[in-house]
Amino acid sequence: MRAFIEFKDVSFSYDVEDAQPVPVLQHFDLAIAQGDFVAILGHNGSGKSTVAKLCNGIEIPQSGDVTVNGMNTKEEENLLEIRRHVGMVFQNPDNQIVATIVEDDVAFGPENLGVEPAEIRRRVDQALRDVGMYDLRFSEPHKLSGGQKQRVAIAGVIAMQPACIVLDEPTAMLDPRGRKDVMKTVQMLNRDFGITVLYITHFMEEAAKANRVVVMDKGRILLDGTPREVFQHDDALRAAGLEVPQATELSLLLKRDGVPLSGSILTIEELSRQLEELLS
């Protein structure tokens, strides 16, 4: 099956001024299958965000290639259908709201895509039920809490019915219950419509949800697999500056003490679960 989104042998470097070109990828190949929810990790500098802005053509591959459905990035006329296809969610989102209602803050896409009015309605109102907040649609956006504007965010995406969303560290200014309601969504949007995600973070616990995790190192693949498979390798993990989930952590350290706990864990309830079967 050909994949929804492909790298091959991709080099990206970033312009200096008066210094060399830094390099952020070297060689890349990535392929994410349609309806896949990809997390990928890596500490600051190691090509995840650069990995985001190359999937819809917000950065053009100095060498190799990156296809969305068979598109090449590197051809522009290739490009509006690409972003068609492939929303973005960032970091802050103060930086993606432009209007000061929150519905029309979501029509500002399917407007600019030239959707009919009833369409964009329609779209707006479903967008908006999505993502639970259709209650605030009057509101104003600077009003709301960081959980609440990001999800704001993710519907004025998902308004332009992209087949991917790529979010790129979407939690990492919210509080825990922020960036709860956000995962919660960027799940239901997975598991529910089949909308492939490209899910780019630095919590592993979030990471720990996805079907699949990559961790990249100094513009490479290191580990590539399910988060059960790649969060057995603490110690290469944390080679690269990164951690395993705290239950996944506090496992593995009663298991080096002798607890005779089966498998890899994941989550808090999945070892409470064990260690109650072992205690009673």
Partner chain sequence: MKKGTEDVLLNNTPILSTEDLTYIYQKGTNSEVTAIQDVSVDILQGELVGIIGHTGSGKSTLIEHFNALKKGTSGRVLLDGSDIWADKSKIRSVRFRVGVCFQYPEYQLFEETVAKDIAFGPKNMGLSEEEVNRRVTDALTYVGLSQSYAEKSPFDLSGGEKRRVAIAGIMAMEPQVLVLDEPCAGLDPKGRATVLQMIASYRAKTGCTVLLVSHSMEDVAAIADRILVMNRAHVAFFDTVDAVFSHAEELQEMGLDIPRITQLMLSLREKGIDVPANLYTVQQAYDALRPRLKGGSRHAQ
The other form holds:
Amino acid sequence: MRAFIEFKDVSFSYDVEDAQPVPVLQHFDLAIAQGDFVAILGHNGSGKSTVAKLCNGIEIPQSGDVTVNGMNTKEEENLLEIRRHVGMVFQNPDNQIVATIVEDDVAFGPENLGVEPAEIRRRVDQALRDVGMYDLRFSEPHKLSGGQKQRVAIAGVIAMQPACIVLDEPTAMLDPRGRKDVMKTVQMLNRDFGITVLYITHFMEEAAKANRVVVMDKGRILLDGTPREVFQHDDALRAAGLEVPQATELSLLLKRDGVPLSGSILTIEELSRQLEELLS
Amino acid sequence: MKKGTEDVLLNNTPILSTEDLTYIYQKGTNSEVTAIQDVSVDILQGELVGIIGHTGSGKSTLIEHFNALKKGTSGRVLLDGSDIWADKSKIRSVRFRVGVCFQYPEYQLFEETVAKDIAFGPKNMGLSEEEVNRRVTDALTYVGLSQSYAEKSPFDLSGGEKRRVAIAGIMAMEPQVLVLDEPCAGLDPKGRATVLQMIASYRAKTGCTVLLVSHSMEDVAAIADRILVMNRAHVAFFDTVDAVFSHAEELQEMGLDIPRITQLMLSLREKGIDVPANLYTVQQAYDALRPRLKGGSRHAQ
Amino acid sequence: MLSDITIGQYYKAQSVVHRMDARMKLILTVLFIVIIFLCKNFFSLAVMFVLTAVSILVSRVPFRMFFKSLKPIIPIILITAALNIFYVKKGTELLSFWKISVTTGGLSTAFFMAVRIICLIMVSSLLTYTTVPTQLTDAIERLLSPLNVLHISVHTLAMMMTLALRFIPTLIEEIERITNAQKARGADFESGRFLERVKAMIPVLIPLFVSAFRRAYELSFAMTCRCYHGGEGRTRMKQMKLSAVDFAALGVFLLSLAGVIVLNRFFQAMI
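Just the form predicted on its own so far, so send over the form predicted together with the partner chain.
Entire complex below, previous chain first.
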């Protein structure tokens, strides 16, 4: 698979008034393959949100290059095209909805792109059906739950028909039910539409559902691999202010005592199956 | 039952109680919504109660009654045995005795320095300057921030630090009952662990009664003495952790989870393996399973 | 529940008036205001009164809604009426005491003015009851678009109005949230003198502004990410289309205008 988004030797720091700029990323390399589902884990301040903002040219690296589908984010004339390809969903659902009616909000992106009205209508209806919000298309956003608002935000992105969607802690402010709905929607977009997903989170159970997990610490990549590989490194993760899924944690404790559990375990079901054999 | 829980429950003097408390939004209009109905609970002196329930179950409305931000449509709230609405002029003093820390409390910070912000509550109580200063110093310690934070601007802190300063602002009032509405929401794992630890150590030091609203069943199971489950404006369960999580099916029907470790134990029991169901943490599961599993000899029994 | 706030005063119903193009409704409202000021006697005013009544009936918005919007205006109506009664001296004198006299002319002028104001309020409420706020801002944007020639960015203004409408409920909720949080810390908003009360608002206002700026900042990011780059090259999903109903309504209003002009000429002017 070819890389859809590529970070090459990227360094980025924030300017601070009357002080030294704060370095966030240093010589950072990352390639996101087309169609992949990549989770980025990291504690607050590890630089993971900056990665999101670099993906569509909201921030521009001080050195190095970020390319999207071969287009460099440094070139102003690429930006509109890049943003059409890479949609963004942020943490706070309230602060990304612009219209007072759900369907009008979903139409906002295509309208900005100058899409024909009839085509916008078609895309808006489809996007709302895809995220399961069609029945609430005439609602006022402030009357929706957090999870519903976040799904409206996702519909607003897919109505732009992007190749990739970057979600920056989309479930951090939601209740468990909203979290599940959002995660299911994102998995569906990846699986059924082949949309590349970059999912930033600090919920381990969510990251475990990705194809690939990138763990960031102090602006660098600490671990990178499939969830099964990454979550084996429980000590490194804890040192980086993170944790591992509880099923993995328990299996690692038992394995270290020589209990013959095979493979790396991610879910409660997997652990239960293996323990059943050992205990009966 | 966890250590200390028995002591707390034996010493059963209620500090905060509700009697048939009902609250109806927009009463008398055609868009009436019953937020809580006939809630009667006794919160005991010194216990830690976890409050769970999905969004809209009424738990937030219930909390607002505990410190008189809302007045029940019917029913009473008793603090130390007396009706909090008996004397309206004393409502503010109720708020000092039942300290409520709402969701995302960092958005209430407003002063130039951390110390001044923490002092807002104690100053409103009319305490002497010395007493206010002592409480600010103590509160910073409770939330694990060094005294060097006192003169910083709260707006320059990280998200997790702001959260701790805001919680310190409530702790500084030294309430008899501390109510925290999802104090860990939006924090990363380390931040969540820090806040939970902070609450546990504050409680150990002050003996304060704590009510903790949380969506994390793992957190609640690990630190609560009893759990209050709200469902559709009613109290579904109010019992010890073990008793509440023994109703796994009912909880799942209400759209609530049970702790993952408990799920593991229940699935093993379903398969006919005799393991205890009332386990909630990785450590508990490890301690229970390890002796029964053959394997290496490092910790073999 | 605060999340029940409805933006503007839109009243949901299925009616011809609700279905009309917002631009036409806006134009007709302005036209109505012009015509009612052209009325010179009770006959022409009666035409407009009937037009108002018919519009309300067709809209299926219950009358109590109109009474609600009329309520705050009642003092103004009463004061205007009183001024007219006491200052207009025409026709026969009905009673007089001290320096004040009440005449038949005064009474009828007062009545005339009151009816005029009431019709005005009713028709403008009708516009807001039957039109979603965003449709109104859209209509304003489209009607004023010729002003773009004068380098006035009508689109920007309309976008600002839309965003304001979108965030009013959010900010109201935020005010309640912060107020509750500070009350929980013993803030006292109810007692004290004026200055003390203003000072007591500081713990609410500062967090509110901090949060409003944060929201604005995040919103601008989100809008940029969704390819917003001003009004240029932008299309709209909802096209405004004039239908037969709109032209029929325009016809009725123009007929009323003609009627008013004719009746003004044939009958004696009152004012």
